[in-house]
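The data below hold one chain only, encoded as C-alpha cells and taken in the form predicted alone.
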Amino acid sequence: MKNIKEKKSKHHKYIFVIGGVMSGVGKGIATSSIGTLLQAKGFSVNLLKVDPYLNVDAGTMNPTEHGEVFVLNSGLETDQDMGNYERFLNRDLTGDDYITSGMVYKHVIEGERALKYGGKCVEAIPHIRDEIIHRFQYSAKINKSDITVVEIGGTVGDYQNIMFIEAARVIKVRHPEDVIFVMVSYMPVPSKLGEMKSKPTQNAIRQLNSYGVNADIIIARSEVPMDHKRKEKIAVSCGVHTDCVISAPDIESVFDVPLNFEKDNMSEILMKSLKLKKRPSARGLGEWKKFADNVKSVKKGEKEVNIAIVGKYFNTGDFVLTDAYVSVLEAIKYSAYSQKVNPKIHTVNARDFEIPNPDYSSLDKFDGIIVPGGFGESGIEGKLNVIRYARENKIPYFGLCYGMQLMTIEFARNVLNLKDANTAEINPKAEHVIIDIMPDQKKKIAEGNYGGSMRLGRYEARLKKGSIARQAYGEDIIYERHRHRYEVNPEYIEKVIAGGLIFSGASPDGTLMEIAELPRGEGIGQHPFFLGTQFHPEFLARPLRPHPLFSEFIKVAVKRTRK
C-alpha cells in the first residue's frame, strides 16, 4: 500500500457500525442499507469491512464455520458481507475495502524487518493502531467517497477487534463532528416472559463506553417491532436520544431493511448527526422499492420453481446452514423474482447419492439442479451421480467452478466411455485426468502454499456464437470472477469436443475453456440446458441486475415446471 499524508476529514465522514450482545445479529446488512439509504440521497460511499482474525485473507477458511468466501475483481478472497456491499450498492468494490488483523499485522512486521520504524520498539500503540487508521482513510481516498461506513466484525468484548474500536476513537477524537459510531444490537424476547428485554444491549454500551466510545445511534434488532416505550429506556439507559433508537424487527426479505430503517428516519438521522444536507443528485429509493415492492408480489403468487442445491458445506453440527452458498441462493433469487416466480430452494446433501441404490426419482420433483462450488473429495462421487441424472434426464442443470469440472468427468466417463476419468485434485493418477492443476501452481502446491495459489479475480473470455452462454450474454466477450486452482486438461480437449459436448467459452487465447454446454434440444446429445462455468457467475449477480446465465437457466426451469 502507497504511503500517504494523514487526510484531513473536514469533508469526508466516517460511520462506524458495531455489533452488540452477539454475533449473526446483522450487522453487514445493516451496514449495506445505510449505504443503500445514503447513496440514495446522493452521496458518494464506500462500505468497507473489518475481520478482526489474523488470516491474511479468507481463502483458507473453512465455509461451513465461516461462511462463504467472496472474491473481488481484484482476486483478493473476502468476507461475504463483501458480497452484500456490492449486492446492495449495485457496483464493484476494491481490495482496499477489505481489511484484516492479519493483514494490519503482516503489514507491520514485515516493515519492522525493513527497517521502516529505524530501530524503534514496534509495538501495538501507536504502530499497529496507526496502520489500521491509515488503511481507514487510504480506502476513503481510493475510493474519493464523501462517507466511509466501516463495520468493525465480532461483537463489543470481543477481545480481537479492540484495536480497530481504538482506532475509530482517534479518529473520532480528532475529528469529533465527522465521525459517528452505530451500535447493531439484540433485543431478545424471551418466550416464558413474552417481554422484550434491554438489560443485554444496555451492557453492550457499557462495554463500548468503556473503550471510550459512545454510541450515536442503536439498531435493536429483535424478533418484534420495539415500542416506544423501549426506545425511552434504551434512550435513558445509553445516552442517546430517543429518535437514534431504531426499531429493526424480523421481517421477511432483507431487502426490506433499507426502507424499514426509513420508517424511524434513519438517512435524516445520520445526515443530521454528520451534520450533512441533502444532494441535488439525489435519485432516492425509487428503483428499489420497486424491486422489493416485486419480490413481495412474486412471494403472494402461486407460480414456483424448485431448484436443488447439491453440495457438501450444509451440516455443523445438529444444524444446516447454507452460508457458504450464499452468492448463489442470492442470484437464484434475483432471476426468478425479476421472471415474477418464487424461487423454492431446496438443499441436497451430495453424500446421500454414494449410498447403494441411492434414489434418484428423488431428483424429479426440481425444476432445475445447480451444483456449486467446492474443493476435495467429499461428495464427489454423489455429485457425479446427480449430474448424469440430470443429462440422462433432461432435468436443467448449472455447474459452477467444480460443478462444471465435474460435470465434464460425468461426460467423459459415461458418453465418451472414459471409465477412469478424474481429476487430479481427486487421483493425479488416474488414467484419464480431465481436470488437471495449472502448471504454474504445481510449484506452490508442492511447497504447502495454499493460500493466494489459485487463479482468482477478473477474467476475460470470448463467447461461441450460437451458444446458450452466447445468446444469455447478448455479448461476444465476457468478464467473470475465478476460483479455482484445476482446469480442463488440454490433452482431453478435442476428443470431449468430439464427442458432443460444447466449450462455449474460453480465454482469449484459447487454452482455458470457461464455459462448457450441450446443444439445446431434446434429442440425442442435447439438453434444455446442461451448461458448466469455471468461473463464478453468482458473484456479479445484483438486485437491480440479475445475472444473464442465473435467467436463462431460471427461465428453461420454469418451462420444466409448465410442463
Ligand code: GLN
The other form holds:
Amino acid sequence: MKNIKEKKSKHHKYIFVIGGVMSGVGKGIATSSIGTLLQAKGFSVNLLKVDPYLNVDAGTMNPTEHGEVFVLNSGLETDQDMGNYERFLNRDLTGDDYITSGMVYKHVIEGERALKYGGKCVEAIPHIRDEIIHRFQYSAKINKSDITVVEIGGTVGDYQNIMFIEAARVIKVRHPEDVIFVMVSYMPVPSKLGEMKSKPTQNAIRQLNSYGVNADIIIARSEVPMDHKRKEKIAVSCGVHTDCVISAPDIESVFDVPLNFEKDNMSEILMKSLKLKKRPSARGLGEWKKFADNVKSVKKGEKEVNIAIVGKYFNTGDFVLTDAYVSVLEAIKYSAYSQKVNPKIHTVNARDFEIPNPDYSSLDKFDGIIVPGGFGESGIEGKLNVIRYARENKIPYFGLCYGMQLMTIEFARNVLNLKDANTAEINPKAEHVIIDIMPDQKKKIAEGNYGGSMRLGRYEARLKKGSIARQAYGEDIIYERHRHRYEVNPEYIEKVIAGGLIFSGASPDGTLMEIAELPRGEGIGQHPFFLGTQFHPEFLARPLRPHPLFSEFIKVAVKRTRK
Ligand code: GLN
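For comparison with the form predicted alone, please write out the form predicted in complex with glutamine.
Expanding to the full complex; the earlier chain stays at the top.
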C-alpha cells in the first residue's frame, strides 16, 4: 500500500460543545458523533469531557444519582460519557481527557500552598482559567491529535461551567481560525401548539453571547426534523449560517446519529469552519454504517436473547434507571448484534430474592443472567440466591467484578459447604473470608485512604490453556480494567480449585485471581457457562469490537433460547 503522507495542519483545532436550554438531550452522543465523523475524514481526534462539579473524580459518586462510573486504562474514574467517547471513537482515552472543577481547583490550591505563585494573589481569573487552558492544550499534546473536541458539561447559564467557557473563549481570542463553538440546543414542540418553538434556543444563544462567545454551529435536538423555515429563523436570530443549523431529531438508535448529522453535511461544515483540508487517507463511514444498519435489521428480526441483569441500582423514586450499568448494557448489545440476535435486557432487583421462598422459576425465562459490579451489603444475599439457582439449573451466568466474587462465595457456601463464607466487605469476622482485602490495601484503609485502596485501571492477566476464557479471547495474555478493593483470598484458592472451580485467569505473578469458571459441559460439576471476572470487561466492549467474553456468553445464551 502506498504510504500517504498527511499534511498536518499548522495549528491544533478545538471544537467546544456547549449545551443550551436543558440537559439530557444528547450532548454526549453529539460530541461522540462529531468525533466519529472527523475520524472517518482521516483526522486524529481526541474527545475531552469537562465535568464542572467539585468532585476530583467520579469515583465517589452514587451510581443511582450520577450513573455509571467509567474507568479508563489509567485508572481514572470518570463520567459515563467517557464510555460513549471510547465506543464511538473505538479507541482508548487517556486520563488527561477528563477534567473536573475539583481537579483544577485542587491543583491550583495545592500550588498556592506550595508557594508556586511567588507571593501573588491567587484568583479564579487568571489562575483557574489558565490551568483549564493548560489542561485543554496538554490533552491535545498527549494525544498528538489534529482536533480536540471538548464537551463542557451542564448548560449555558449554569454558574459552575462559566470558567470553562471563559477558558475556551480565551483560546478562541488567541487562535480565531482554530476554534469553533457548537451549541447542542433543544427545540420543543409543545403538544398544544404542534409547532416547533425556537425561542428557548435564541435565549440560550443570547446567554452564550453575554460571555463573549457566539456559536458557529447549532445542533437542534427535537422530537421531529427541523424544516428549512425554522433553520432560517434560528440562523438569523442567532447569527449563524443557515447551513450551520443541523437538524437532530429523535431517532431509533444512537448509532445513527453520526449518519444523521451527515444528512445535513456536518463533517463538511466542521471542516470548512475550521479551515481543514480533505485528507486522502479518509476511511469514510463505511464500517460504522454497516454496524448501524445491522443493528436496525437485527432489531426488526425475530431472533431474541433474553438477558437478566440482577442489580440494586435501578430505582430512584418512581423511576427505573439503567444508567448505572450502561457499559454492561452496551456490551451485551454489541455481542448480540454481531450474532444477529436482538438483545432483550431485563432488570431484576436482587432484593426480590431475599424474601422467604422467592419465585425462582421467574428466572427460567432468561437465557442468561448477569450479576454486575457493586459495592456494599444490600441485595447481596439475593444475588447469591440467584447465582446458586443459575449454577444448579445451568442457566448461563456471567459475573462482573462483585458478580465474580459472589459466585466464588456461592461456590464456597454450597459446594464446599463452607456455610458462612463471605467477603470482608460485608463480614470481615466470618469464619471463611473467601474474598478479602490484600495486606498493602489494608494499610491504606487504616489510614482512611479509601480512594487509594482500590485496584483501578488496566492490569495484565494470564489465561489458562483449555479454559473457556482462553478459548474466547484467543490469547494467552489479556489486559482489562479494574475497579475493586477486594480479591479472592489466597488462603482459599487451593480449596476452591479442589472443589472444581477453575481460576482461568490470574495476575502475572499468580497471586490475584482474575477469572473463575466451571468446566464446560452438562454433567455434574459442569456448566454451559458459569464464569466471572474480577475485572470489568464491559469497559472495553465497542460497537466495532464486541468483547470476546460477552460474545461467548451470548453465544451460549442463544443456544439456550433455541432449546
Ligand atoms: N465491592 C467489590 C470490591 O470492592 C466489587 C467492586 C465492583 O464490583 N466494582 O472489591
